[in-house]
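Here you get one chain, nothing else, as structure tokens; it is the form predicted on its own.
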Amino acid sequence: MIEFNSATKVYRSLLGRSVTAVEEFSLQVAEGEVFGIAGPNGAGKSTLISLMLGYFRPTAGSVSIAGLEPRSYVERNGIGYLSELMTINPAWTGEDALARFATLAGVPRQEVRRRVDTVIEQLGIAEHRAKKIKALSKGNLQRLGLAQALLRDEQVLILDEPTHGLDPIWTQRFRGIVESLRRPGRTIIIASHNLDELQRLADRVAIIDRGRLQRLVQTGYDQATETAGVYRLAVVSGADCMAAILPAATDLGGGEFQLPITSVAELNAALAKAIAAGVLVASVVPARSVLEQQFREAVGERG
């Protein structure tokens, strides 16, 4: 669906200076996939999005969507897009803004009201529809931005930092919205600093740094993959036996332990050993998700 083929983007100033924002970037994103983009500040995420939207053309290589140049695809089909920073006339009401966005997006005149009502309900902003933009909180403005991205039933959605400013309740609801938007023919791109959200939502995540693809991470857990990780165990009883049962575990106090493992199979074997010895385990959680672990390995402390 979306393909980068050795794409490079170089910015040149009037003084002749040049900055390479994206370099030799190759990647394919399939139809029906929820795909994440993660990287430290200045890694090239915004440039990748601009290339996908057709705002820029690559200096070298190519970018295509469904076999078309991005600008041609957007002009023919449209793309649902939420920018990281939204600037809306502060004197407009939320309802008025959505109606204007729908008109600009090409929603038929007779359908505008229905589509506006639908996304207002979907994003839970009915009580704010008549408020002026300047009166909206950061979180409600973000929900309004999400609403405008969903005004048309687009086959490609690009969401840049979609949970920025959302409270925990709406962050959880956003996950449900993304799941409801999944369909075989739709591609959803989510660029975010929130690795936990990408771990939960995305099928795969591209980790980029210094304009290059560093890693492509499958977010699920694979028992056949030897992936080093650290888990936190909380035990109700038997803490005094843990040192003898699992020598590699670090006692964090209060019945909590940190256990390094190399695979899911090793984790289960360790838990079975502890339980068989009479340890009562209350919880087991990864100290870092698969994605966070890979991110730290790929970009180090720059992330």
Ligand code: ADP
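Residue numbers count along the first chain shown, from 1. Everything quoted here is computed from the prediction, not taken from an experiment. If you superpose the two forms and keep the largest set of C-alpha atoms that fall within 1.5 Å, you have the rigid core. First, how it differs from the form predicted together with the named molecule.
- Core-superposed comparison between the two forms: CA of Ile49 displaced by less than 2 Å.
- For Ala21, a C-alpha deviation below 2 angstroms is recorded between the two forms after rigid-core alignment.
- Once both forms are fitted on their rigid core, the CA atom of Leu280 lies 2 Å or more apart between the two forms.
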The other form holds:
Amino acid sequence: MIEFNSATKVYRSLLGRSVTAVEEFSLQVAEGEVFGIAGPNGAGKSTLISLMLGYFRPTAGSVSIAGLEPRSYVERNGIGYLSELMTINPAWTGEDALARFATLAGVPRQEVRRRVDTVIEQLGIAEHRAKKIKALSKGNLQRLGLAQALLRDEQVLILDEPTHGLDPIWTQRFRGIVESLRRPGRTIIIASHNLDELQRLADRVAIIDRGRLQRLVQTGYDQATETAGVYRLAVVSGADCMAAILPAATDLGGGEFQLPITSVAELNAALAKAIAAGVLVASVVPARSVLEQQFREAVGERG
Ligand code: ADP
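Next up, the form predicted together with the named molecule, please; the one we just looked at was the form predicted on its own.
The complete assembly is shown below, putting the previous chain first.
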């Protein structure tokens, strides 16, 4: 569906200085895939997105979507796009803004209202629809931005930092939204700093740095069976008896423990044992995901 073939993009300033933002980049993203892009600041993520949106052509190599140059693809089919920096006239209401975006995106006039209602429903922003943009919180603005990206129900969706500014509840719901958007024939690209999110959402993740593809990680995440890993437990009381109950746990001090686990069942059994012994557990989080580990290896601490 989307193909980069040794794509290189060099920015040249008027003073003749040049920056190679993307170099010899090759990648194929299939239809039906949710694909993640991760990389530190300056890695070239925005440039890759601009190439896919057809904002400019590669300096060398090629980029195509469904066999077309991105510009032609966008003209024919459109691409749903959530930009990292979306500016909307602060005096418009949320629904005005969506109606205008829908019109701009070429939604037929008689369908604008229906599409706007649908995406408002999808993002749960009905109670904010009549509020002015300037009155919306960052999280609600981000949801509006996402709603905007879904207006035309396109086959290609590109979401740049989609959970930026969302609270944990909406970050969680966002996962549900992406899952509901997944369909055969549709390609969803998500650029994010949040590796945990990409690990959960994406089928594959490209780790890029210095304009190059460093690694392609198959996340293979399956909520039900996600197994081996290290979990971090925070306990409020009972820390002193943890060594006796869970000898495998490493005491990190301050009521924090690291626990290597081979299955979700094992994790639950360990927790049940600790809780039964009177330990009060405040939180349980995966200490490091597969993706995070790969990212650190590929990019080092700069990420
Ligand atoms: P990311 O989105 O991963 O932060 P970018 O694609 O924005 O990375 O940038 C990649 C590199 O290209 C950086 O070194 C950045 O400074 C440079 N760059 C980005 N846009 C321009 C531009 N319009 N002109 C010159 N250099 C640019």
